[in-house]
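Let's start with one chain on its own, the form predicted on its own, as C-alpha cells.
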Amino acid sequence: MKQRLVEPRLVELLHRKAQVTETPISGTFELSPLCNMDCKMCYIKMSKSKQESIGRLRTKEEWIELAKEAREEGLLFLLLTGGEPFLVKDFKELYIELHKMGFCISINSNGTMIDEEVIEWLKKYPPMRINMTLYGASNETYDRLCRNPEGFTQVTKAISLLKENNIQVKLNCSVTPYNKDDLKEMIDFADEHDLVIQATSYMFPPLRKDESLIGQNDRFTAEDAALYGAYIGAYQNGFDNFKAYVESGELSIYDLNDDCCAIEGEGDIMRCRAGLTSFWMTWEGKLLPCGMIPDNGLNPWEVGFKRAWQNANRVVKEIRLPAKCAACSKKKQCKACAAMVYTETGTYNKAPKYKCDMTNYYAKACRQVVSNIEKEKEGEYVEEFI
C-alpha cells in the first residue's frame, strides 16, 4: 500500500501562484445528488422525488457552458462528482467534451458502474485519477452500510479493470459503526493492490441533505471515532511505527483530508484553498467555497461564473473561526476546519464539541490500540471500546 499520493511540486506551485491572484484554478462539478447506493452517513444523496422537489438537474450543455466560463477565469483542475457521476445522463459525452477542453480531470465514484464498456472510453480519454470509495471488504458489509449486496464484487472488478488499463486509482474509506470490523481488511486490500487509501473515522453532519442535522449523523460516538482513528493510524503506518509515534507523545488525528487545516488563532481566517483557489459547484446551482458548507452561494447560470466566484471569495474572507479554539492547548492536534465547525454547530463562532471530544479521547485511544494489538498478537482478549 502506498502511504499517500504526493502532490506534484508543479501543482503546489500553481496553487500558490493562483492564491496571489485569487484565481479559481481548481473546481468541483457536483453533477447530481442521485446515487445507485444508499450509504447511511452520506451528506448529499437524495431520492429522485426529493431532488425534483428542490430543482432540476442541469443539462450537459449547461455544464459545458459553465466550464467554458470557468476556464476563462483560470480553471485547470476539475473534479467530477455526485451522487454517482456515472449514473448521470450523458456523463460520457460531458466527460469527453470537458477532457477535450484541456482540463485535468479527476472523478469521484463508488466504482459500481465502471465496467468494460466504460473502460473503453476512459482509455481513450484518461482522467488524472479515479477517487473510489471503499466501504467494506465483503458484499455483506456493502449490503449493511450501502444497501448494495453486490457492491464489493462490483468495486473489486472496477479496480482490476482500471489498473489493467493504467488508470490511476485512489481509495477513500469512511469508517463507520457498520464497517468498522472490515477496517484492517480494507487497508490490507489497498496494500495488496498497491493503492493509496485515505481513511477517516470522522463523518461530517449532512447539512447539505438536511439543514436540521446540525452536529448529527449516523456515525460513531466521539470516543469510538477517536478509537478507530487510532486504528487507522496503526494499520496504515505499521504497528512498530505507530507504537513509536504513540510513545513520542506528539499525538494528532491525522486521518483527515490533506486539504483540511487547523484553526490557528482567535478570529483566524480559513487556511485551506476553499474560496481562494478552489470552488464547489452544487447540482442545484450554488457556487460554494466548500462542498460541505451549505452556504448561500450565487448561481453562475444566472449571474455568470465570475460574479459567483467573487462572491465565494468574499464569503471566505469574512469567515472568522472560534475564539475558544485559539486558547486550546490541543488546537494543533485537533485540526478542525471551518466546514467542521459550521456543520457541527451551525455557526463559525462555536467550538465543535464532537471534534473537541474526539481529540480529547485520541491519546487514550492510541494507547488502547497499542495495548489491543499487542494482546491480539498474544492471542488475548481485546476490549471493544474505550
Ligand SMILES: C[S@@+](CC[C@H](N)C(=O)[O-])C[C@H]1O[C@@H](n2cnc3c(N)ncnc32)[C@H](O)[C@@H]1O
Given for the second form:
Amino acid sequence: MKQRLVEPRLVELLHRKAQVTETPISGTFELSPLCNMDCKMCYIKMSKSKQESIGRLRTKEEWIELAKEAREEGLLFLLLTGGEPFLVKDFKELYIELHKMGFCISINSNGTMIDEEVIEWLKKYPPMRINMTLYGASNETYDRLCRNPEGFTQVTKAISLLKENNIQVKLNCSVTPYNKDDLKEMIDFADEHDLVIQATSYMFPPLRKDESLIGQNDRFTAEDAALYGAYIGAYQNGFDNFKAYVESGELSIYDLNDDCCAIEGEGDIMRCRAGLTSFWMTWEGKLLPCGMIPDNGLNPWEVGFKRAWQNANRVVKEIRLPAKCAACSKKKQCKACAAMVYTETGTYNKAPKYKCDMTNYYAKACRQVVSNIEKEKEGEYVEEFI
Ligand SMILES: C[S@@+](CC[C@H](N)C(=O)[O-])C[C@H]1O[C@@H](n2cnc3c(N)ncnc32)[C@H](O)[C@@H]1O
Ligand code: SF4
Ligand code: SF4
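Hand over the structure of the form predicted together with this ligand; the form predicted on its own is what we had up.
Then the entire complex follows, led off by the chain already shown.
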C-alpha cells in the first residue's frame, strides 16, 4: 500500500538539494503553547499561568527578525504552529509580513477560529496550505477529546469557507481512545469534501509539557494503536486493497511517515530532515532539529540564527540510535524514529518498548481488521479487541 502523496514532488526535490549543503530550507515557528481547546493527548498546550512561569511569548517583531536571518540561510518553507496560531496576538500582521517576505507558508490549526473575517485576509495573502486537524465527526466527540462542545460545527464551517475561497486545506487526524469510533466517518468526511487526510494512531509522550512523562500519555495501549493504525490503512485504501496488502504479508505501519523513520544501523545518525534541512523553533526560544526532541537547543535571539542552526545540525549528527533497533528484523515495518526513541525512553540508546509492542502486534491487528470488516459487512456486531 502506498502513502497518499501529500508533499509535491518539487518540494521533495528541493529538500534533497538542500541536504547536500545542509541548508535550512524548511522551518517551523511554534508561536505559542496557548490554545482555545484542550486535547487530552496534546504535547504542547498549557495554561497562560504555566506559560508565564516558563517564559514570555515572543513579539511579532522578534519573529520577523528571526525570519529575516533564517531567510538569509535559505529558509523557504515556513510552518506556523502552536498551540493555536490564530489565537496569537498580532498573528494576522505577522502572517502578512512573513507572506510579503516570500516564504511558502503553511499553518497548523484546529480550525475553530477561521471565520469570514480571517478568510478575507487569507484570500488576499493565500498560504501554501492550511493543515487542519479533524478531531471527530460530531460535537460530542470534540467535547470528549478537546473539551470543546462546538468544535465540529466550527471546523466544518471553516472547511467550507476555505474551500469556497480556494484556500488549500489538508486534514490531519490524531486518533485516540476518545475519537476512535469516529475514524471511518472522519475519513469518509475527507473523501466527501475531496480533501487529503493524514491520520495517525501513534501519539508521542508529551515531554515538552512535563519531563517526567517519559513513555506516557493519555493515548491508546500499544496494541490498540496497532489496531487503529490498521483501521486507518483499511479505511483509506478501501477494503479490497487493504485485504490484498495484508495477504501479501509485507506489512509496515501504514500511518507513519517514511521520511521521519531512519533507524538503519548501529551507530548510524538520524536520516530524516531534522537538523539537516529543517528546524523547529519553540515558543520558549530553543532552535531544535525536531519539536519532539526537547533538549540542547540554542536561542537564536541570543546567539543568532546561524549559530543556533549549526548547533541543531551538530546535535543531530551526535545522536546514535539504539543497537537493538539497528539489529531488529522488523525495523523497516516499525518506522521508529529518534523522536520516538527519546520520548518513549528518555534516552537515545534504549529501544522504545511501546513502539516494539505496536510493531509486534501490527500483523495480527491487520488480520483482525480484515476479519472485523468482513463480519461487519455480513451484519455481525464486532468487539474490536485483538
Ligand atoms: C499541537 S497541534 C498545533 C496546531 C493546532 N492546534 C492543531 O491542533 O492542529 C499540531 C498537531 O499535533 C498533533 N498532536 C498533538 N499532540 C500530539 C501527540 N502527543 N503526538 C502526536 N501528535 C500530536 C495535533 O493533533 C495536531 O495535529
Ligand atoms: S487544538 Fe492543537 S494545540 Fe490545541 S490542545 Fe488540541 S492539539 Fe493541542
Ligand atoms: S520493533 Fe522495537 S527494536 Fe525493532 S526497530 Fe522497532 S522499536 Fe526498534
